[in-house]
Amino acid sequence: MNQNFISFEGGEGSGKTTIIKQLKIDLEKQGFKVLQTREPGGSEIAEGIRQIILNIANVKMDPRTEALLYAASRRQHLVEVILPALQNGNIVLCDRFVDSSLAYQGYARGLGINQIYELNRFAIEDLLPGLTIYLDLDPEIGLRRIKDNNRACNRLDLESLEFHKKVREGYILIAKQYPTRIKVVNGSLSKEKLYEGVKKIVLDYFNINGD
């Protein structure tokens, strides 16, 4: 585990992202250097296979083909962006990383959360966060706020609501396997109330006064 680096995960319309730029910014005025980042993509490399994975034409990709394509693009991210960020002593802010393999096709898609995660050992040698936050969030609100904010749909957006509902049933149930660097967060609260739950966990993390 490296101690700057920070996930967060949430399934689709959790507001991962909104946290994410705001915090940045709060700890940048702290003095941290942040590098905020996602997955899968982040590098030019991963950005592609990002568009493969994504890509609405794909619906017939195999559940392994899905999760290899994942731990390719996590691995290219992780050498190019992640690690180098780190080695400059970043705080490393990233939209996602291997807790969201594990629930959506380790545990949403059937292939095992166990199998999953050593297929990604592979892809990021055993480097985990520090600190994961996971934003819970019922998926029939999630996916109404994408199409409120006319979020352009990918090929997970096409997938069923039992399918969504198992991907939070994953979490959970991830998250209750490592309890001690994955914190929950109740996703269904206003933006300012779960933006000041997310800010004071992180300053928690880092023994930083949020005054």
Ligand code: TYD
The other form holds:
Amino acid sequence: MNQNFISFEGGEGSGKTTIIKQLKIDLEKQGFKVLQTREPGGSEIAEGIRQIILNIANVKMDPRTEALLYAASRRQHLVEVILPALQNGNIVLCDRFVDSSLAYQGYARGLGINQIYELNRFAIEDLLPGLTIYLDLDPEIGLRRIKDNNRACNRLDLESLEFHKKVREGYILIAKQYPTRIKVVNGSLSKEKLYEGVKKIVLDYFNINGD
Ligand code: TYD
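With the form predicted alone already on screen, would you show the form predicted in complex with the named molecule?
Expanding to the full complex; the earlier chain stays at the top.
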């Protein structure tokens, strides 16, 4: 576990990226060095793996292959980007980390949360975030947001609504499994309220007075 490592989780269109950007600005105002990064990808090799995983042409990808590729991409990203940034005294804000694999591959794809955790232990060597913010949102709303924003569609966006509902169920189970690390936030709140809620959790976590 690393105190300065914070991950953000949620289904498609849950607003992670917008929140991370704003949080980076606010933490920098408080004098912190902050690195914003994302999975899958975040380094040249890991981005290469991302292209393979998310390519809509790869419809034949086996679920275990998918899980292994996410873990491989995570490993490379950890070694090349996250660990050096932590060693240099940064707070790392990461858009998705191991809980995405637990929810998507472990639960929604049915490979098993514990099995996928074991697979990922090899990749992350027990380096879990100190804090994880899970933005909980009905996938019907999230998928509609993506459509309205014209975000490019990837292979996982093409999955059925049922799949995305399972992802949400998976996240809720995982959040119950790690109640100290994972904080659940209601993703259907207005942008402003949602951000205020997340900011308060993060400032409290670092014992900073937000005023
Ligand atoms: P991305 O375009 O980054 O989506 P988002 O903006 O929602 O994060 O695509 C990442 C996709 O990969 C997303 O559908 C979630 C999925 N994913 C997994 O299935 N397992 C994982 O371990 C990770 C990191 C992502």
